[in-house]
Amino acid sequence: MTIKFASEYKKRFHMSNIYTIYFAPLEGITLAPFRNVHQEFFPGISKYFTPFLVANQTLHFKNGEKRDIVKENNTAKNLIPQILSNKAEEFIWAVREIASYGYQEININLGCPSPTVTARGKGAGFLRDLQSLDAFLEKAFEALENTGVALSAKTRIGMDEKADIGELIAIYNRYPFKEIIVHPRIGRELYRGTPDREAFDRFIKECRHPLCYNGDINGPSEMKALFQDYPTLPAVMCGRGLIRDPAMAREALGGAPLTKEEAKRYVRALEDAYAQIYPDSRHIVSKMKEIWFYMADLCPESEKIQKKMKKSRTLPEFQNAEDEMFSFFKEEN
């Protein structure tokens, strides 16, 4: 089958001086309660992405995956479900199933570097075999051609070593993706080292799709620098940086930095949101510890309190540690 590109995919996509910011998916963290509270406090994120839903041979999603995507559980606008799969038939089923929930765009995960994922040839592990990836995409796009569902992809630039970037781009160019989100590292690096800007520049020059940059945007200054380096880039995606500083995008776009009082209200709202779905407060504490793993950077010289927070078992104990953490909060980040 030869995929024909609609006219909107044939044209290069540029948006001068318009910065579109996405919130990257992080497994176990960026679930519906987190997304809803974040958008309520810090509006302006153009797209949120779900942690990946696994398409498998059972042709069923887990109950938790379903809860995370049903519309009634999501107030955050422009939510894009993400699917992890390396089997075309399973992926096609998953896209159709998610579309039945009312979604019109779905993202393919070709970037997860987790060893438990890549060992199964999924996520960034799929990039070990570009021929199989090409065959997967051809089957998927052929089967989904008339469904009205747009597909985007989040990709690394290889798994164990950098792929042939020209070949990788050529594969993506053969199919009518809505967008390609590029994290310019290989999977084996996880989040170590430095993103390969030369590889991303190849995507800028050769990829016919709208592009989004992802990787090591950890503060407003890094985001501003990226805007300057790529003034016509349609979008940037941030994950860990936005968990660390939930107001980072606002500040990078010229707004106010995060304040101590705002941060206090934000974490309490997160705890309240988690309480709606976790009757056992220990689950709330567990979720908040994951978030504070990143947010602790906002509170310099708070190492002793961080240890106290990690040892907390009950919610009141944990919230007391939070209050102590805020005494170290640095207003200008």
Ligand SMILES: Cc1cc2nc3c(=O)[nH]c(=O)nc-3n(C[C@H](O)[C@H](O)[C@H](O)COP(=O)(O)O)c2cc1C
Given for the second form:
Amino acid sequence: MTIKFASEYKKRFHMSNIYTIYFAPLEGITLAPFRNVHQEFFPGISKYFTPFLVANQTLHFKNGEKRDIVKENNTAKNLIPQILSNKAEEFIWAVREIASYGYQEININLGCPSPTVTARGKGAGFLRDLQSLDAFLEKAFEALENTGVALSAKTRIGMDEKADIGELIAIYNRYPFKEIIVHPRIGRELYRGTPDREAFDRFIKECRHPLCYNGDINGPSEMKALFQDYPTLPAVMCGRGLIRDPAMAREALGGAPLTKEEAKRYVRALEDAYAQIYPDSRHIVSKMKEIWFYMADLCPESEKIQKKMKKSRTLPEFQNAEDEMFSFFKEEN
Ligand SMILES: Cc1cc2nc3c(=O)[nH]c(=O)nc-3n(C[C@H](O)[C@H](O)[C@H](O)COP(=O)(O)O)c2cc1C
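Switch from the form predicted alone to the form predicted in complex with the ligand and print that structure.
Below is the entire complex, every chain and molecule, led by the chain shown above.
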């Protein structure tokens, strides 16, 4: 039986808790084949987000960007496309274009810390200038008012330094966002340092929109602790933790931890899915290396094989290394 939705899943497994868990977007990794296979193997994720699509003056998405979001390539339910932009006209075009593919909810990226993005005043870089952000949102919400598309934001809490959190929240409060996902770090930190829970507390107290917490939730116990700290928090978003252990959400919802056999089938299914879009199997190898960068954590003391894996060029060579990796796989991580 295929179970598609978290609520069905919880009912099926008699789960009492009601965590709502989103899969974070990771550029280059959480693409359509990955999302589709993940949902098939590990239902229980309430929303998947696409890596950002760039809205720019060409008013065109790249072929790969479009391919990643069109419905025929996506079986994962509740997929939310994400846009990177700091120009209202370009953003409005992008929202309308994506809506024409059949989406009613779209997310704006206000958190990407990559220097090439932030140097252009996009992603977390947009948080350097809150007045411009406010003006951008005013234009965007006005133009999109009657389109029936709901907008959410995924935000950091500043770029070079912590923004004026009160002002940032006041800006978000001015517009009818569907939800605000907060990754409480500044852009300059990239993925280092500790998420700023004090800043998130301010969001909890002052933001009028439903909130989602994101950042460093790497296991079921951390998730439980987070929901204990914020009992009214509607949702949590996990990225690297879910790539490392694809069954993490299931386990957090009260289900079984990942087994070795399941992990093996999952990895092969990912490779099969990538084979549908990459005729050259070297691309499959390079995609799988990115995933194993996180998953290798499930195989303690496998450093030697990890090196072998990194050096593998062909798919058979790589799959050989994978088989060896699995002999180090530790269940119930
Ligand atoms: C390789 C990589 C690519 C990412 N790409 C995106 C992206 O396209 N859009 C986005 O909003 N966040 C992106 N992020 C940030 C993640 O969505 C998430 O906010 C971050 O990893 C913190 O959550 P985590 O600790 O659960 O992984 C990326 C992160 C990484 C490591």
